[in-house]
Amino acid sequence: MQIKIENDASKSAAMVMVVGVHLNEALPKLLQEVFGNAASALDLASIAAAARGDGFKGKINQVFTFPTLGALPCKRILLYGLGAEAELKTVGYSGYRKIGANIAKRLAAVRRATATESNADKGASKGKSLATAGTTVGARSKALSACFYLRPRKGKATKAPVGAAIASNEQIVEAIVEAFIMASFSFEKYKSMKEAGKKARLENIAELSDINLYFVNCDKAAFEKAVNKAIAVGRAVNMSRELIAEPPAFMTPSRLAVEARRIAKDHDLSVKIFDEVQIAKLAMGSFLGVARGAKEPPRFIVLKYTAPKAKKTVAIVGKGVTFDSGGLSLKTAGGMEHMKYDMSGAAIVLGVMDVIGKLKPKVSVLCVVPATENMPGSAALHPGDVLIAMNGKTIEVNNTDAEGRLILADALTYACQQGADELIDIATLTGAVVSALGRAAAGIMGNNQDLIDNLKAAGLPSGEKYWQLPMFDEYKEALKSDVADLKNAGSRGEAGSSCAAMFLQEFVEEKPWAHMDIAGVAWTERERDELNKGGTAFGIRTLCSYLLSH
């Protein structure tokens, strides 16, 4: 996919010109605004009448398309309903994200309908490409070129929740492009078909990746910055979703390490991969306790981006359980079905490092991933075992299925010892957070309210919602052990997410720290806007927004 800029909509030779229409907006006036004097070549009255006859009023997500029949260089005009103007200004980013995702799907249909048009992408090669995204797959027809007309916004954005308001065309472009790229995600690597069907499938995958997008009415410098960020984040989200989608027999701890090395090589980041012998030398007894029941060897993955003259280092720690059987505290068959997604935290922080390596913020970032399987092998951890964590604290294991906090404990200690000034961990940690918040929001906890508030605000533009759960001192009582410093699982069925966070707090050395429990939002069973079924990579956009704001 190529993203470019044009200055005059009337001269665009794109296959499709996408024009947003507000509710009950007068089409003749709008098209004259978009195309200037060139609009006189169109039969505006007939177009307006046809749209009315088709029921098009500019309601949200309504679409009406018509050919220009040579009256304009573009081949078709796609009128896209934006809903009431005041409402769109209020919802801000979320509205434009939905627009970007839905337009991506509409354009896929338009591409199929117009694939045989001659010289459909005549203007696609004009202009210098600012950035590219997507993968070239197989042979296909020429690329669809689409132009988005953006009306200049005047004055400040309507008051909206912190982090949600849209203030400029460039921010609109960022929201649309990011969602457009995410909506193009498709993981069909393991589907087998006959050759004809395979070719059709490959062409279908290409429909959203082989599109030239043009925007008009944008400041070039601001546009380029917005597009580069949107592409970097959108591609990182899709990369992380691909890691989550891979079968656990393939996406092992060793394979995660390979992906980390690739990211480090691509962006000149420092990388360290510790094997089980080196992990033992680091005295990570809590991490190794979980790993010992698996045939697959664990890996402790460290990536580092060092910003020139950085004032602080932020550590991002991602849970990397590449498959979670529950260990000897075995899950049910249904509970195990999607447990390849238990490495979502790892996939997310690796995706974040891909963005950080490309966009190079002013803050240094340390990425830490403890990667292992949690399996019931002959050497598996027993309920009742006592582990010695890297910071010397002893842990009685009363539930081997509460393994995420065990591996994160040593990872947080390591990050502290490496001089991190601020800690953020992200993990599919507890089923309790699903009971508390469902699939609508992630739980967030920590010891620093400013950090928590900043992360919540950073998630708003992307629609990644967080709800802060309490960390009352009373929850410490549930972690008391008769034989060790603490036990890994608190009172069963009571404040499970908060108790897990209280456990993690024992390993952060009182440094500013936030914990993001994404168990309920890291996987979805249905398509929604820019998200497809499967892993969501929830959290990448929040962390990128937060880190890039420094």
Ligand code: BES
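Numbering follows the first chain given and starts at 1. Keep in mind that what you see is a predicted model, and the values were worked out from it rather than measured. In this text, rigid core is short for the largest set of C-alphas that superpose within 1.5 Å between two forms. First, how it differs from the form predicted in complex with this ligand.
Relative to the superposed rigid core, L531 undergoes a CA displacement smaller than 2 Å between these two forms. Core-superposed comparison between these two forms: the Cα of A14 travels 2 Å or more. With the core superposed, E506 shows a C-alpha displacement below 2 Å between these two forms.
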Given for the second form:
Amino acid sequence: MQIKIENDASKSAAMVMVVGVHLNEALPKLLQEVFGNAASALDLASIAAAARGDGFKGKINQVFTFPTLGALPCKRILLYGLGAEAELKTVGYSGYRKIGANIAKRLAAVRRATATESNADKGASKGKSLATAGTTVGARSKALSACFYLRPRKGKATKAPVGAAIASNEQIVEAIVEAFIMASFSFEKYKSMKEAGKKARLENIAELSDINLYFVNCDKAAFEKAVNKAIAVGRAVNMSRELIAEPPAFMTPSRLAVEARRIAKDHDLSVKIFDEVQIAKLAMGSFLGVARGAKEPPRFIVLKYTAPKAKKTVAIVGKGVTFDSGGLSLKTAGGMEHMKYDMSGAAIVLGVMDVIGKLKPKVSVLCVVPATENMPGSAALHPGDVLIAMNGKTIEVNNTDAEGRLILADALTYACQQGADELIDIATLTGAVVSALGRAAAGIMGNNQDLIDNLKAAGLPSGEKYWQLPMFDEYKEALKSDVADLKNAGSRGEAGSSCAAMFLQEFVEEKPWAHMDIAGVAWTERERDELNKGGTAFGIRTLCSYLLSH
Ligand code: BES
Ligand code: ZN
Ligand code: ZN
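How about the form predicted in complex with this ligand, since we already have the form predicted alone?
First the chain shown before, then all remaining chains and molecules of the complex.
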């Protein structure tokens, strides 16, 4: 998807020009604002009458389309209802994200319709091979560029504090563009080619390839900055969702390492990939214990962005279990079904590095991913085994399905040893967090209230919500082992998410640390706004906002 930011909407030769219309806004005046003098070639009175006749009032998500019939270079204008301006400002970010997502879906539908027409005459009727038909569709659909105009707010934009309902113009645009890109995501590569002429090929081109954004009367530099951030973040989210969507037999630890190298190369980040021999040399007994049960070899992935004159280094650690069968403490079939997404934490921190590499904040970022499968192979951990973690602590493994904390333990120790000043880990860690918070929010815990509060605030614009769970001393009791320093799982049904965090705390050397448990929000079975079914990459937007705020 190519995105350009332009000032003069009257010159656009787009197939569709989307114009946002607030509730009961006078159309002739609005169109004059958008297209300037060129609007006089349109029959404004008739357009307004036709829209009115059609019941179009600018209610949220309402649309009215009309052809320009040569009066303007763009072919069609799609009036898109934004709802009442005051209401939108009160709702704030989520309202604008909804708009961005809905516009993307409308345009994808327009594109699909165009593609279907050309497919019908070019492909099927002339009996061409499906592949040729697909190419034709692809080539033609590229010509469908979309532009949209957001009515600028008058006067100097006041920078709203993060989380406040009303956003500045830049923040509005950021929310719209980010949601627009996210809503354009689709993962269709494994759809069979049999249906190519109808579905798969068409779905594949649903992502718009050429978008022009028109912001009339706006400070182009400020908008460009906001849009560039939104593009970087939106694309990184989609890239992470792709990594999560890949089948586990493909997205192995080694494959994750390949993706990490690609991201590092793109942005000139330093990269280290440790194989099992090097991991053993680093004495990561806890991580290696989990890897033992799998035929696929583990990888320990480290990326580093070094900011010039950085005052601190933040480590972001992502759980990279590319498939969690539970190990010998085997999951049920239902519990295992989507466990390819147990590497969401890894996909997320890699996505964050893609953004960091592009936008280069003032803080250094160390990205650490312990990547392994959790399988019940013949060499697998037995419940009862004792592991020696990198920091020397001994762990009795009483449940091999509590593998996430075992691999994160050594990753956190590694980050400390590398001189990280602050640690943030993100992981699909416990089923218990799903019981506690459902799909609405991630659990957040840690040893530093400021860090937790800052992360929660950083999630507000994107609607990534966190709810803090306690870390009471009492939970430590549950991790006491008779044979080792601690055991990896507490009692079933008793504050599982908090116990997991208590375990992780043993490996952070009292550095400021926050832990995000995204087990409930990393995957969705329901399409909503900018997220469709599948991996959500929940957390990327929070972490990017947090790191970029430095
Ligand atoms: N990957 C799972 C957690 C999970 C559950 C993620 C559901 C997404 C949806 C994790 O490795 C796990 O199995 N945790 C156990 C821990 C328990 C044995 C202490 C759990 O939550 O049941
Ligand atoms: Zn598990
Ligand atoms: Zn797991």
